[in-house]
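One chain follows as C-alpha cells, the form predicted on its own.
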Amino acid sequence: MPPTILVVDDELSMREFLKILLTKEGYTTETAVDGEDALSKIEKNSIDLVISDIRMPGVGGLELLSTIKQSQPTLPFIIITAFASPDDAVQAMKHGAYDYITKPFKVDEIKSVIHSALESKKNSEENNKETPAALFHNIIGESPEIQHVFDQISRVAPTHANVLIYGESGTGKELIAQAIHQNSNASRNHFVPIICNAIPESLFESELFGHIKGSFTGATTNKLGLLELADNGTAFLDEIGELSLMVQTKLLRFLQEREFKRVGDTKIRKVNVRIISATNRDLEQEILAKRFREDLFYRLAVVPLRMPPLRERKGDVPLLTQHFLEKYAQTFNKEVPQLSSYAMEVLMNYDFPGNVRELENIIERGVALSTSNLILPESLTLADAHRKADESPVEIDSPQLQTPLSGTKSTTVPEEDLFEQGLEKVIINLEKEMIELALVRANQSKMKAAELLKISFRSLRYKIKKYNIN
C-alpha cells in the first residue's frame, strides 16, 4: 500500500500542484486548507507524512506541527513557505520538523526530501522491531556485504574452530567475535577480550597464563591468567599481528598442546578455550617479512573471516546513523534529532577512513553540539581528503552564462570570446561574484544563498571553500 501524504496549504494552486505531483509519484494524497482541517483529516486517515505551509489563517504550520508531535512524535513533518526567515526555520526544527523548504522549490528537491523522510520513518520502525536483517547481536546492517558476514557467523559459531577476523580499524571486529561467542555452545561462559598491543611484552606471559606468588618482583599473590578465566568459553585476541616473535612462540605452544604453566609454577594446567583473533594487518605479508610465524597463523586462521569497511557497505550508513542518533540523544538527554537530507548526502559521499567508529564519532559530536532537532551538513566534521570527487562545482551547461539573481547586472559571454579570455578564469570569476552577492542577499545564510543560486547546500559550501570566500 503506497504511503499517504497530507498536504496542508491555504493556496488552492499549491494544494493542486502537490497533489498532482505526489499522485504521479505513486503516493496517496490528502489535502487540507489549514491546520484545523489537517487535524481533522489526521483523525480520520492513516497519514505517513505531512507537508504544510507555515503561514495560514487560523491554526498555522508551527502550531499544527507542535500539536501533531504531541500525539504522533514519529510522523515526519515537512515545512514549506514563501516567507523564509531564520527564526521560522529554527522554530520549525525545534518543534520537530523533518526539513524546511522555501518556495519556489525545485520538483526534484521536494521529491528527494519526501523520499528521505519516508525512508527515515521506515528505518525507525524497522529498528524498533529489531528485525534480524537490521540487527544481528549488536551488529547493525542489512546490506548484502554484512548479510554475508552474518551468514559466516551462523555457520562457524556452532563449531569449536579458531577464527581469525580481518578488518580495518573501526569496522567492529570485536562485535563479530562477540556474535560468534553468543551463537556458540559456550555462550553461557566467559568471553574474555585480550588487547595484545596494550600488554607490555614482559608482562604478556603473566597476563595470559597467570603467575604464582613470589615468581617475580611485585607478584604478591597468585594470579589467574586470562586463558584460565576464559575456560570453557572464548578468548578474543585483538591486534594479534602486534605480538613479538617471542610471545608468538609461547602462544603457539599453548595452541598445540592446550596446556600451560603459570609463571613460576611447575604444575601443568589444561583449559578448553576457543581462540578468536583479529588483526588489521595482512598476516600473509607479515609472514613473508618474517614478522609473524607461519605455523601460528595456520593455528589461528582455521576459519578466516573478513569484516568489510564501511565504504564497501554504504547501504548501511542510514541505518547506522539512525542508531547513533537515538543512542546519543538518550546519552545527552535530548530529543532524537533528524539528519537533514543534505547532511545524509554528505555522509553517503564520504569514504569513512575510520569506518563505523568514525561515523559514530561524527554523529555523537553532531548530537552533542546541535541546538535544534535537525543536524545540518556544517555540523558534520569530516576529513576533506576522503570526500568523494563528485563534491565538485556544479556543471554549467552553456558557454553563455548569465546570473540568475534578479536585479543584478547581466553578464553574457559569447562562446568565441570565452576561449580567448580563458574559459576557466571567466567561469571562476563569475561564480565567485554570484556567490558573494547571494550571501549578501541572504544575510550570510548559506542555506538561503544556496536556494537563491538554485544549487545544493553541499555544492555551495564546496565553492565557498574553494574560492576562499569570507
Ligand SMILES: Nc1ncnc2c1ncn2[C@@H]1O[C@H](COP(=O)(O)OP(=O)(O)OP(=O)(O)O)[C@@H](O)[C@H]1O
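So that the term is clear: the rigid core is the largest set of C-alpha atoms that superpose within 1.5 Å between two forms. Values in this document were obtained by computation on a predicted structure and should not be read as measured data. Positions refer to the first chain, counted from 1. What changes on going to the form predicted in complex with the ligand:
- With a cut-off of 2 Å and the rigid core superposed, Ser71 has a Cα displacement that reaches or exceeds the cut-off between the two forms.
- Core-superposed comparison between the two forms: CA of Lys103 displaced by 2 Å or more.
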The other form holds:
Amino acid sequence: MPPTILVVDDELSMREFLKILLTKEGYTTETAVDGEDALSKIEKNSIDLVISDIRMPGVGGLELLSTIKQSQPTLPFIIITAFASPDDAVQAMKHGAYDYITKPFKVDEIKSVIHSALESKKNSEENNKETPAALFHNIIGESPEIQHVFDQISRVAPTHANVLIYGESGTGKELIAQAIHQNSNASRNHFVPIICNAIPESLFESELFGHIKGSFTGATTNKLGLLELADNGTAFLDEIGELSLMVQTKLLRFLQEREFKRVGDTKIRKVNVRIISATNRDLEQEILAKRFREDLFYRLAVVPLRMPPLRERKGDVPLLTQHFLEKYAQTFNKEVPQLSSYAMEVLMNYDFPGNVRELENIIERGVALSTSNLILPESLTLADAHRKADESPVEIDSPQLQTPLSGTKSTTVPEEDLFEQGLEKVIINLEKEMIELALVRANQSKMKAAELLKISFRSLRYKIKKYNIN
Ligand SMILES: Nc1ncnc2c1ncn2[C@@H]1O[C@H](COP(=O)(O)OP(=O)(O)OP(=O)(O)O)[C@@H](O)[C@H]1O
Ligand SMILES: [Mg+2]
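Would you generate the structure of this protein in the form predicted in complex with the ligand, following the form predicted on its own above?
In what comes next, the whole complex appears, and the chain from above leads the way.
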C-alpha cells in the first residue's frame, strides 16, 4: 500500500498543489485546513507523514506538532515555514519536527525531504525491533549537566535536524556527534568526519563535492566527494568556525538547494545527508566580526547543543577518572591502580583548562609512571595556574612516602604554599595517604596494614572511619 501523507494548510491553493504533486508521485493524500481538522483526520486514517504549514488560524503548526508528538512520537512531521523566519524552523525542530522546508520551495526539494522522512520512519521501525536502548555507553558521566546532554541527544537524534555542537576544546564534542549518529535512523549508514581546518581552501570543494577527471591539475581520476560518501548518513563538519568565507558560501548553497555538482561536472546530484557540526569558537562573536555567515549559522545550528566544560560538572571527575584508570591499566598491562584520596581531592580542586582530554592525559601519565597500586598527587601533572589557590595541593617531601613509590623527587613547592594549607591539613593528608598506601600493600587487610603502620588495629579502624577511607 502506498504511504499516506496528510497535508495541512489553510490556503486552498497550497493544499491543491501538494495534493496533485503527491498523488502524481504515487502517495495517497489527505488534506486538512487547520490543526484541529488535522487531528481528527489522524484519528480516522492511518497517516505515515504530516506536512504542515506553520501559521494557520486556530491550532497552528507548532501546536499540532507538539500534540502529535505526544501520542505518535515516530510519525514524521515536516513543517513549512516562511522564508524570512529561521526562528520558526528552530522552534519546529525543537518540538521534534523531522525537517522543515522554507517557502518558496522547489518541487524536487519537497520530494527529497518526503522521501527521506518516510525512509527514516521505516528504518526506525526496523531499528526499534532490534535495538531499543539508546547508546551512550562510551560517554561517561552522571552529573545533571551531562544528563541534560543525554536528553538532548535522545530528542534530536531521531530527527533530521542539523545540529551544531559548541564548547571548549576537549569537552567531548566528537563523541557527542557520534552518539547522535548512532542513535539516529541513519546509524547503519556512514558517519563521515570532515575536519574543516585540515583541508586547504583550494581543495575544499573537490573534497566535499568530488571532481571529475581532468577538471584541474592533479585531478587524474574521478573522485567521489565526502558528501556523497555520507549519503543517507551523517557528515560531521568539525572545526566549522575555521572555514573561509568563500567555502562557507559554497556550503550554504548546498544546504539551501540540497544539490551540488562535482567540480568540473555539469550533472546535478542530490544527497540526503544530515549535518552535525562542531566548533570551539564563539560563532555569534564570529558573525559580529563578519568572519562567519549568519545565514549559514542558522542552517547549521537548527539545534544548538552546548557541551559544558569539565569544571562546570566536577561531579563527573571521579567516574571519568575510574574509566581512564581502567582504560590505561589495560593499555599498559598493569593492575588497575587507585587514586589516593588526596590525589582525588587535588583533581576535584583543579580547573581542567583542557577538559576531559586533559584529565585523560593526566591519568594516562599517572598510570604509566605509577610503580605501585596507589597513585599519589605527585604523579599527577597539572598546570599550576589552574589549581585553586586556596586549596593548593602540597607535595610533601617525605622520603618514606616517596622513595619506594616513584623514585623521583617531587618538584619543590614554594614555602608560602606549604604554609597556606596549615600544618594540621598537611598532617591529615599525609596520614590519610600513609593509611591508603599501607592498605594497598597489605592487600586491604587491616590487621597487616596496622602492623606496617606500627599502630594498633583499633586505632587504624578509627582513623579509617574518621577519614572516610574505603
Ligand atoms: N564524557 C566522556 N566520556 C569518556 N571520554 C570522553 C568524554 N568526553 C571526552 N572524552 C574523551 O576525551 C577526548 C576528547 O574528546 P573529543 O575529541 O570528543 O573532544 P572535542 O570537544 O571534540 O575537542 P576539540 O575541540 O579539541 O576537538 C577523547 O579522547 C574522548 O574520547
Ligand atoms: Mg573535536
